Structures are given as C-alpha cells and as structure tokens.
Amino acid sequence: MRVLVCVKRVPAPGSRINITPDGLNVDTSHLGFTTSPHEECAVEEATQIVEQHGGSVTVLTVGPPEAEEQLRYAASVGGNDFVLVVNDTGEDWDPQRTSTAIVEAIIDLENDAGEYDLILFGNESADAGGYQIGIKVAVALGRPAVNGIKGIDISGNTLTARREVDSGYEVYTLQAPAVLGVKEGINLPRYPTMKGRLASKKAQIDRRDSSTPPGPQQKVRLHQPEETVTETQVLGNGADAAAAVVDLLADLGVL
C-alpha cells in the first residue's frame, strides 16, 4: 500500500506568538517549530498501515528550507520517502497556492512511481486552522475525501473510515485511491528510537521548486487577542491570614 502524508511546520504548542508590525504574519524570530499535531498522528497512522499491509510511506511538506527538520523527524518514526516543496518567500502561501503546489508534486510523484492508494492530511493545521488544503487537493485530483477521521480499516482496495459524532460514529466506505483528514487522538504517535534518529540523518530529501502563482485569497490581518494578566497576592501566613481570607471571600460574594 502506497501512502502519502502531507505535513506542515508550525510553531511549537505553548509558544508565545508575536505578530509582525504589518499585522500580516507571525514573527518567527524566537519560535521553536514542530509538526502540526493532527499531522503527527497522520504520519503514525500511515506507518501503522504499512506495517500491517506492506508498502511505503511518503511524507511531503510545503514550507521553508528549515522544514527539512520535520521531514527528518518523520524519517525517525517510520517514513520512507520525503519531499520538500520549497517556499522561500518568508511567509505562508495562501491555501489555493499551497494546495496547487501539493497537487503538482503528487502528480509528478505518481507519474514516476505509480498512484498513491491513500493520501492523509491533518484535519487542520495547528496555526492557520483553515480546514481547506486536504479538501482542495482531493477535489483537484478527483478523489473521495472525508475529514475528522478517528479510525481507519483497510480491506483490499476498500477503506472504512470512522468519524466521531455526538451519538457515536459515522462510518464511511471509500474505494482507493482516497484522501482522509486525520484528527489528533486516532492513535498515540511513537517516540523516535535512537536507531530511527540516526537513520533520519541519512534520509534523502527530494527538494522541489514550485512556480505556482498566488491564489485569489488574501490575508487582511492577523488579530492578536489581549493577554489576560493574573496577579498573585500573599494574604499572610498561618492563622494571621484568616481574617484577610474571610474579607476576600466576602468581597467575592462567597460569604
């Protein structure tokens, strides 16, 4: 089974996010980066599928040259082939441009080595959260797609995908080739072993350029919510603090 996983380099969870003075981009000067969590689960799911059914896992990303770090991490946890479509503009491409670049890369890869049975995306990226790329790619390739997937079973060319809803699960049956958007929680991503980390350093990265023009969507601005500031006040120590505590509870309306 040939599986392709598309991942994105995003700021590490918990990072303090600052906006550039023009209000259009995230200031990445002092940020750490990682793979978007939904997509990390997609890489793990692809690895498990290939372990069970045989085949190979290709991991593709559109991003700056530094996104090679995320591809090498994928190599350390089971990926086989790695493609970096280089975006050296210094900012994220719009969804139309990104999806078109991915489609072009997939078509080239499939012309060289055959069709992918399954293409996996994260349900949405951790930074933009646009929910667009996987669907745009599926439509452009003419393949069935379902988002929000929390379980995948495979029998021959038939894929059974489960999506959580309030009353239980929705179950979808698709014929390969297909596209699925995976949600965090579908599995527990493995930690890279020392052997995997060493092997990832030798992984060959297929770097590709894209001449895809910008799409019609335009970013107007990024809004940074005001930070909530909390203060801690020491009311006293031991029994001497009792009166102050009672006064505070009274002020809060508890007493």
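Between two forms, the rigid core is the largest collection of C-alphas that superpose within 1.5 Å. None of these values were measured; they are calculated from a predicted model. Numbering follows the first chain given and starts at 1. What changes on going to the form predicted together with the partner chain:
- After superposing the rigid core, the C-alpha of residue 227 moves by 2 Å or more between these two forms.
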The other form holds:
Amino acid sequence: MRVLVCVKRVPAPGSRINITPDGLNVDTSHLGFTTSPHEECAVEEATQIVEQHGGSVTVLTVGPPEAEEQLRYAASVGGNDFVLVVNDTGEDWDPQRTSTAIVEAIIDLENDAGEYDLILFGNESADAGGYQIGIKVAVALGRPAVNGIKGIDISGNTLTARREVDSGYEVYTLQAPAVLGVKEGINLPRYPTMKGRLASKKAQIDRRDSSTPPGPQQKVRLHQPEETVTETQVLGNGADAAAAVVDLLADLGVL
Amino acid sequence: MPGLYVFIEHDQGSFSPASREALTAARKLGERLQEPVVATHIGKANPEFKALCEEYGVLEGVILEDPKLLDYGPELWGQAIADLLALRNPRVVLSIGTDRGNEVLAQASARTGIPFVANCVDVSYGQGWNLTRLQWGGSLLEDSAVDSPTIFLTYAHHSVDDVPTPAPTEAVIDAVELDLDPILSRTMIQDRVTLTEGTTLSTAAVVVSGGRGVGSSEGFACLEELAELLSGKVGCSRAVTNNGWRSHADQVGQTGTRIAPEIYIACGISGAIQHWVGAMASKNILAINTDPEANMVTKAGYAVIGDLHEVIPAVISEIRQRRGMGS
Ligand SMILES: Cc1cc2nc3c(=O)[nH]c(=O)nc-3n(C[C@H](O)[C@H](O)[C@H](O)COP(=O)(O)OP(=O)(O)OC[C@H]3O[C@@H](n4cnc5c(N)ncnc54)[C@H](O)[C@@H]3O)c2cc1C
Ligand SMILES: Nc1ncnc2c1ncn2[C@@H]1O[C@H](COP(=O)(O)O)[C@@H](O)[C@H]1O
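Alongside the form predicted alone that was just displayed, please also present the structure of the form predicted together with the partner chain.
Every component of the complex follows; first up is the chain already shown.
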C-alpha cells in the first residue's frame, strides 16, 4: 500500500493558551511545537499498515519552514518520504487554501510516482479544528472519505473502517483509493528509537511552494472564552480529608 | 425567499438531542437574520419529523428522498445538501457540530464550493458573515469573517440550550425526490456493533479520573473501587493513555471524551487546558493533588492536598464505614 498522511504543526500549550498582542495568533514564544494528536496516530497507523502489507508512507504538511521539525519526527517513527508545502505568510491558511494546496501537491506526487491507495488525515486539527480539509481533498480527488475512524482492517483493496459512537461503533467498507480521517485511540503511537532519531536527521525533505490564493474565510482575531473564577475550598490534607470528602459526596447526592 | 435551512440529524429515523439544539439555534438565527426557517430531513418520510418541527416553532419542512438513502452515508447526505442548494438556493444551511453534522456539511461544502465554518457559538451578518467559533476544542475563540452570500455552518455541540417553542399553526412538509449518483453509496454504513448499554463516560453522574500522578496501571485499582462504590466511571488524562496504563476510551479532554457529571474527581491530574475543556462542563470538581498550585486545584471548586494513594483509600474506608460495610 502506498499511504499518504497529512499532518499539521501546532503549538503545545500548557495550562492556558496565550494570544499575541495583535490578537491574531497563539503566543508561542515560550512554547514547543508538536503534531496534532489525531495525526500522530495517523502516522502510526500508516506505519503499521506498511509493516503488515508492504508499501511506503509519505508524510505531507502545509506549514512554515519550521514544520520540518514535525516531518523529521515522523521520519523518526516510520515515514519514508516527506513533503513540506511552504506557507511563509506567517499566518495559518484558511481551509480552502490549505485543501487546495494539498490537492495540488498530491496530484503532482501521484503523477510522478503513482496513486496513493490510502490518504490519512486527522479527524480535526488541534488548533483550527475546521473539520473539513481531509473531506475537501477527498472530494476534489473523487475518492470516498469517512471521518472519525478508530479502527482500520485491510484485505486486498478493501478497507474496513470502524467509527466510534456512544454505544459501540459503525462499520464502513471502502475500496482503495480512499481517504480516512482518524481519531486518537486508533493505536498507541510508538516513541522514536535512537536509530530512528539518527535516520530522521538524514531524511530528505521535498520542499514545494504553492501559489494558491486565499479563500473567503478570514480570521479576524482570537480571544479567551469567559472564565468563571472559582474560589477553591480546600477540604483538607491527605487522609485526614476523607470525612469531609464523603460529606461532600453525600451533599451532592451521589453517595 | 432564500431561507435558512436546518439539517436535522437522525439515526435510522430516530432524532438525536442534537437535532433539538439545531432547531433551537435555527429559530434564533432565523429571527436575527429575518429569514424563514425550513427544517430539512434526509431520507424516508418520517411521521415524527412534522411533530418535531412544530415543537420548535418551525412551520416549514422539506424531506429529501431517494431510494438510495437507506442509511447514513457522508457522501450521500452531503450530496443531498448540495442538491438542496441547487433546488432552493438557501442563504444558510446549518446544523450542530456532532461527528455527522460537521462531516455532512464539510461534504456539502466540498461539493458546492460554499464555505463551511464548524463549531460556531455566535453568528451575525453585516457586510458579510461574522462568526465566533471554537478553536482548540473550546480553549480559545476565533472571530472569523466570511465573504460569501451563502454559508454552511454548525453550532458547537452543547453550546445551544434546547428550548422548544410550539408553533401557532401546523407545519407544512414538502417532499423532494432527488436523483443521487449511485456511486455515493460506497460510504454508506454497512454494519453497527453495540458494545455498551447504559451509562457511559459521557453520561455518568460520577467520574473518578486519574493522571500521571497515579503512577501505573495497577495504581488505578483504588480509583476503580471508588468509582464502583459511587456507581461512576473511571476516566484519565492523556499522559495515562500515552503510557498505555488505560485505554483511550477512558480519556477525558480535547481529543478524548467530553464529560458533564455531577462530580468530577480528578486525581493526580495537573489540569492542562486540553484536559480542562473536556471536564469543564462538570457541575462540581474535586481535585486531589500533591501540588496546591496545580491548575486543576486552583480551578476546582473543592480540593484535597495530598498523595492520592493515601487520600482515596481513606475515602473508600470512610464510605464503607458509613454504609456499615466495614473496611
Ligand atoms: C493538541 C493537544 C490535545 C490534547 N488533548 C488532551 C486530552 O484530550 N486529554 C488530556 O488529558 N490531555 C490532553 N493533552 C495533553 C495535555 O497537554 C497534558 O500533557 C496532559 O493532560 C497531562 O496529563 P496529567 O495531568 O496526567 O500529567 P501531568 O501534567 O504530569 O500532571 C501530573 C499531576 O499529578 C500530580 N501528582 C503527582 N503525584 C501525585 C500523587 N501521588 N498524588 C496526587 N497528585 C500527584 C502532580 O502534582 C501533577 O499536578 C493534549 C495536548 C495537546 C497538545
Ligand atoms: N496545514 C496542514 N497541512 C497538512 N495537513 C493539514 C493541515 N491542516 C489540516 N490538515 C489535515 O486535515 C485534517 C483536518 O483539519 P481541519 O479541517 O483543520 O480540522 C487535520 O487533522 C490534518 O490531517
């Protein structure tokens, strides 16, 4: 199977997400960066598929030049080929622009080396959470797509995909070439080995530009949701607090 | 009259609570935009559809029918909305940002080129669309402007209170026969598997959750015991699932489950923002943590400062004692 995974570089904030003074971006001056969690699992899933069925994993991102870091991380845990579509505007692109840039890159890559049997996306990106890029890419390429996937079985060209619902799961069967949006929990991503880390330093990054124009949606500003300030009532220290805890449970009617 | 079309989610004919949120949101936005609201049902005629419209003061409904609409399928449903656009020229198509709501409108957007904005909490129009929407699963808000006469949008799930407003007159329900491309059936549901019946993490009245502070998968034994005594469920943080201590099905947060129990007991969890957004709908929060400055502690209504492996067993034995079960 030839598998392509689309990932996004996002900041990894702690207890609060701060915003830059112009209100347009997350203040990342004290933050590290990571790959959106659903997409980390997509990379792991692709790696497991290729370990089982043979093939190769290509990892693609649209992002700033620094997004190379996320591609190298993917290289340390399993990817084979890496594509960075450079966005040097300093701003996250709108969904139309991002999906068009991805489609253009895929068409190019497929012309050179053949079709991807499976394209994996995250269910939603961690920051923007637009819930649409994977679906837009699939429709543009004329391929079937299902989101929210927490299990994939492959037999020949048939992909059986499980989507979690409250009581259990729904089953979808798709024929390759297909597109799936996956959720964290589909697997437990591996950590990079020392060997993987060394290999990732040497990985070739295929850098591309995109001349796709902006779409109709424009971010005006970010702001914090209203916070309710709570006065914390400390019920006690250590085991001595037990009686006060059980009193509270009784008061709330859950005992 | 272009109108505001609200797409009503259902599973094999049964309406979800989200459809009630959708109707409430549509009625309010219809008033703001001074557009008539039309409820949209995808699939077979359903006698309960008309009653649902009337319960929410919606006087017009349309059923999009096609023999291929046997069950949910993102491409079938998305194309049905795309066809609706061609037939009725709506100004807005809206729904609720559930898995299906977001998926169907993303499909429809991809098929029509009409912009789609997911998980809005506020929508208005004045020289273009002005939307406030969730980023980071609700940890941040984004104001967005969209330059387009027509828009597809979802309201964030649980952001709209379900408020019925009975209609003064009967609703008029129309049916439209579509001719969907048979190839779109390729993503229709093939099967369903039921794993749990009854209480789930998202519906439990008590959730006892553990974080990295629990230390190991065995360390969860006392949390299990406390949850069982309180007829609750065990949850956890992402640090725990990443360590393989528990299954991801137990994870609370942005990329896990959103919970809303009567009380959330968070043990050894620091309260990172991505965890907090999954827990903040809890009515009460009790944090048990060795660190009095932990975010979970300062944000919680109640806290115990101490080692969870001392506090929880003491709480368990106190409960047993009060119930006359001995310890
Ligand atoms: C995009 C994104 C999405 C994410 N989604 C989620 C999500 O859905 N859910 C989620 O949980 N996280 C999520 N995270 C991860 C999140 O940022 C934190 O890393 C994670 O929640 C930390 O877990 P923790 O609180 O268990 O661990 P830590 O932050 O390490 O905290 C451990 C806590 O335990 C306390 N402690 C230690 N020992 C004891 C003891 N013996 N008794 C009592 N207290 C003790 C410590 O004081 C500390 O407060 C996400 C991150 C990103 C970037
Ligand atoms: N800049 C990007 N580069 C590559 N893939 C992306 C990018 N943004 C989003 N995606 C992919 O599209 C999915 C859905 O994103 P979104 O529509 O923003 O929720 C993500 O989980 C990623 O897999």
